[in-house]
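Take a look at this single chain in structure tokens; it is the form predicted alone.
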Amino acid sequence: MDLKNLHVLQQLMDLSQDCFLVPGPVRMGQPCLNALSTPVMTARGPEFRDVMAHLNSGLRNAFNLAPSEPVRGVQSWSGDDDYKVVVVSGSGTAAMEMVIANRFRSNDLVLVPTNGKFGERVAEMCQRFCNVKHLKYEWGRAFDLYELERQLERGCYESLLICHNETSTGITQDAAAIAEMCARHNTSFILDGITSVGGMPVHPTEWKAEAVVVGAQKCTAGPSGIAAIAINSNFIERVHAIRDQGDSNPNYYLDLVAALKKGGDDQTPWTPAINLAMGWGAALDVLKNESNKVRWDRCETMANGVRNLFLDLGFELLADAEQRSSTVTSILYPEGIDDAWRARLKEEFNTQVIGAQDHLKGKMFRIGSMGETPISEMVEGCKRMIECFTQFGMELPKVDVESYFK
């Protein structure tokens, strides 16, 4: 585009604003970067673990949990429930493999059925540290739930683990109906919730979880590199036992044990990541105010207004019709177009999306319904995304974007 047509293009459309649209890392909030910037205090007086407290009473209340006091020294990181929480100073990722590497020995067998790039990491997880059944589903395609039944009943696995909401294909696993599955068959049953906790339902309680999985920066809306589990008395005890066996995986920073020893005393076993615990305790405090199910309701209805008007528009989606994302959407690409067009929504029309991963790379893109995106947001941004389509000779047709978003 000449500079002449884009300044009539600013003209019509307020592109000094951006829309920020990806699934993760999501845009922190003010009062999160407010409390990103308290200056540093020490690790282990009281100031910190009063942060430690306020977090935990958060993670709670994201996790779907019974209510805890955000004040120290009252075991903040449990309720009146089975479950604790636990903080991690490093990724989702790092999380994950704390509950993989803490709770199975090298010679359990775990079941993990993936249908994306971040459940097939949770496979490749559990291979360093057990034996592993990888039941390996086409990306964006529904498990299939007589498959998992038939697996379970052989009555040989330790533990059912998935990516409950994959952000790779746009899909969410149906979690309650393999919960049931996992309690009817005493199998342990453990989420990777990292992009489905705090935006759409999820009900470790009810679900019987041992252990779920959060990511501060997604749907949360905090900051990256610090992350939190939930863990259930089960989960606790296999722990503590296959330590006592001498039967444990190697680990050290990740051991669990060792946070478990720390946790009901508002602190960690290592030195903490002071600043973004802080930042994540009032974003937290955000969602909080918010509630879940407000959230839940904003980002599907984002999420909804995304696919059908897509749809409508004559895009194909990647995920089965039945369990798309309410946090995030992926739409292939029209024939003609890759990731050009993502680079020039980014330059010219201030809008980021993000592309695909591995095999689909430059023929997909995703849309992030997530964290504390307003839906006014998430109008103009695809109004942007139309502009910037037809930029590249795309016929669409007339629609109005913002009745997709009531």
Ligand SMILES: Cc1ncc(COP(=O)(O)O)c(C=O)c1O
Contents of the next structure:
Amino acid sequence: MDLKNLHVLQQLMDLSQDCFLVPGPVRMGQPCLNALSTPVMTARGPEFRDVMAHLNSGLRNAFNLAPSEPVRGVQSWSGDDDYKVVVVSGSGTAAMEMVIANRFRSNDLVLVPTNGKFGERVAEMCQRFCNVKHLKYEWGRAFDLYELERQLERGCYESLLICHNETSTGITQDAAAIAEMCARHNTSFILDGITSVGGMPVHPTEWKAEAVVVGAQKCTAGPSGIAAIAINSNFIERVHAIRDQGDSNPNYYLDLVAALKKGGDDQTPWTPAINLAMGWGAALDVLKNESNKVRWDRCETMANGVRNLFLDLGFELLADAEQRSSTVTSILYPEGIDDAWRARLKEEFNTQVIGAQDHLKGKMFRIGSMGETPISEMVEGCKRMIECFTQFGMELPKVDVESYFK
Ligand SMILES: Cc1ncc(COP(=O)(O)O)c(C=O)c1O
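In place of the form predicted alone, output the structure of the form predicted in complex with the named molecule.
To see the whole picture, the full complex is given below, headed by that same chain.
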């Protein structure tokens, strides 16, 4: 677009505020940014143990677990249920690796159904530590629950692992149905909840999930580089038993036995990610003040609006209709349009969405509806996306964007 047109457009739309609509890392709010810049403290003193207690308590809320007091020395990592939370220095992948490396022996067999990149990553990670039956579905297609049931009936699986919300394709698995099947077949159930925890209903206790993983930079709007797991007593017992039998997979930094030794004392085995822990604790306070339910509903309102708007505009969505995610929406580019659109959206409309991965690169874009993003930012971002598509020569029907987000 030439500069004259850009100037006219800028008068029509106020482009001074950026719209950051990606499925993580998401924008951090001011309380989180302020906490991140707290002056240094020692890793072992009471100050940091206060930080950990506060973080543990915020995490229990985000994981939808029973509450705990955000106070040092009162077992803030546990509550009136069967779960403990453990903070991991590293991104979500590190936390997932901690779960897998510690929970399985090299001769265990696990079942991993997948329909996108992050599920496939779970399967790949498992392959490093145990045996895997990988049920690979097309990206964006729902799992065949009948096939999962047939597999579980074989009675040979130690565990079933899923990526709960598949960020690469915008599909959310039917976790309740899978959990019920796992319970019936006495198979442990483990979830990568990296883009579901804090953004949509997650019920570790009802689902009897042995482990759920979250990454800070997604639905909880914390900083990148810190993550956490929620694990139940079956999981913990199994980890100890495997270790006592001398049967565990090699690992050191991500040793859960070491983390469990320190957790009850609001400590970590190695130098913790001190400032990230402070930042995340503040972001989790924001979530707690909003309440899980209100945040889940806001994410759902935004995703619903995006889905209906783009469908009415004539676009196609990748994910199966019944299981579309409320934290990320994957929209296929129409014929003749590719990531050049996304580049212009960023450069000229001060608006960011994300592209696709692997074989879908250049064929679709993804809009994140998670974290603290206000609905007004999503409305504004969608208006800019429509204007940018128009500039790429598309003739789109006239729509009242606001009406989709009521
Ligand atoms: C569902 C899911 N799992 C795992 C990951 C990897 O997490 P991280 O990049 O924090 O290691 C991501 C990142 O986008 C994700 O969305």
